[in-house]
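Just the one chain here, laid out as structure tokens, in the form predicted alone.
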Amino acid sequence: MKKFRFTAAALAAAAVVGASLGAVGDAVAQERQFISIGTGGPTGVYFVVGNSVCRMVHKEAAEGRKKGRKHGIRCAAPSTGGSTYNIGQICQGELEFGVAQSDWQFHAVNGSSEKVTNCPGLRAVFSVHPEPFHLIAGDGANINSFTDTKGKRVNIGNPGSGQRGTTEVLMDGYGMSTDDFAVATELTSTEQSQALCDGKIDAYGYTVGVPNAGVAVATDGCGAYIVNLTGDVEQKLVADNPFYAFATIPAGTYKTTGEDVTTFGVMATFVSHENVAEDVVYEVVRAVMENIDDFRSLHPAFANLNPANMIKDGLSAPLHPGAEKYYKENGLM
């Protein structure tokens, strides 16, 4: 059975990562190039991924030093709507890179879901961390399976987010619609935990790396808990789709996680477009891979990243030629 497990090393307190947006110095040999990376909500791991990539790119830049890559790249990673939004903006040429769930990468390339832009030009760059789907229920909500959300107030996520898409996949699998909920809200990942603690909703679905500060707001702050999702629908999703696997959220991850929680999940992937210049993608990949130890230190979810796995796990789009060039030069392919 396909399964992700998060090790103890990945369960340390979440590191705070600032967006490193220092300018490339005047000594660069090439004309400056500006790239934008689509991320997610500011409390989510996608935001950390994008800004960590920017940090590595700027670390590699010459910036007036004698040593460094004179690539002239300046990088920004703003908060966005999430996976499907990022893919749509990449395909429209508004973003050069983005973070997206592995399932939406698959559907975008193959045109197999109306929930994401059909984008045959989408290209894989590397994968990052596993992301289990969390069904988080409020203290006393009496929710122990996905079908128990019927008649409850449920946040299905903002349009354009991966969590919204995955929640809808589960709803389809169980033959449910928003009419089955007492209320279906469209709060962002930044808003949902506080809404749960304030008693405005009973539960929400969230696809995110482990651990997550936003989840801790609900679990550690007001006694919310994560529901096991191992029913027939989840079993079929994992069996039928290469981009899903079962995941374990270990006991002790959060205050209310007294036992291991089993659910299904995806991979967070870093993607681009075939129209983005090969040398730009090459430099971004090089910056991350040449500084992988520093990258791992920027969030507990990155602790066990392995380049050999990052170039294949969860990647269903063709590799961008710039990424493939780096991997072949360095014996990874």
Ligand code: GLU
Second form
Amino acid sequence: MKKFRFTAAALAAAAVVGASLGAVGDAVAQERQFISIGTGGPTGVYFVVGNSVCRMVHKEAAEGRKKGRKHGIRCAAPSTGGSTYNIGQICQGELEFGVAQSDWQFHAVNGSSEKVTNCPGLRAVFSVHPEPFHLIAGDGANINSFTDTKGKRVNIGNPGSGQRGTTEVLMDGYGMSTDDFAVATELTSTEQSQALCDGKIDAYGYTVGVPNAGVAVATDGCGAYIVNLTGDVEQKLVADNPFYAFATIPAGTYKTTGEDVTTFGVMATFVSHENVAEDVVYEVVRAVMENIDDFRSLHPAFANLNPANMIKDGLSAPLHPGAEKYYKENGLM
Ligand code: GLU
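I've shown you the form predicted alone. Could you give me the structure of the form predicted together with the ligand?
Now the full complex is given, and it begins with the chain already shown.
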């Protein structure tokens, strides 16, 4: 069985850029170049990914100034709607980079789903952490499978979020539509846990790294629990698609996770576009890979990141040439 792994260590710790500036040669020209990285809600893990990448980019810029190896990249990683929003904006040239679920990366580059922009120019840079799909039910909601959500008030997520699309994939698989729910809300990841605790919804779907402070608001805060998702539809999704795998959320992750929870999941991936200059992508990759120990320490979901896996797991778009150049030069490929 394909499986994403989480180790105890991870859990215990529970624009237009460059091209127009004409930078050439080994180092990025010193002119200021601004890059923007699309993330997700401010309580999610994508927000930490984007801001951690920027931190490494700025660290390298500062250290490079001392060592004489300079780059002029300045980076921002604002909160956004999530995966499919990020891919759409990257495709339009509004963002240079973004974090996106591996299922939406695949569909965007292959044009295989109407739930995400068809984006043949999307390029993979590296993958980050595994993201199990969480179906989170309120204390006493009596939901023990995806189909138990019928007749309940369910948050399907904001348009543009990865979980919105993945929830819809599950609904399609089970032949369900929003008509099967008493109410279908479109709350953001930042709003959904409080809504559950306030009794405004009975459940929500969320694709997110483990552990996550937003999930803890519901589980540790008001007794919500994560539902096992191992039905026929989930089995078929994993069997039929390279970008899905079963994942375990280990016992003890949250107060209500008394036993391991098994569900299916994706990888969080870092993506860009073929129109983003090679030297910019090279410098961003270099900053992350050469500071990987620092990077790992910035969120418990990053504890097991390993460059050998980061350059292949969950990547279906072609690698950006700037990333490939760095990986080849450094013996990773
Ligand atoms: N997987 C979610 C999405 O694609 C975001 C999770 C997060 O913010 O960490 O929208």
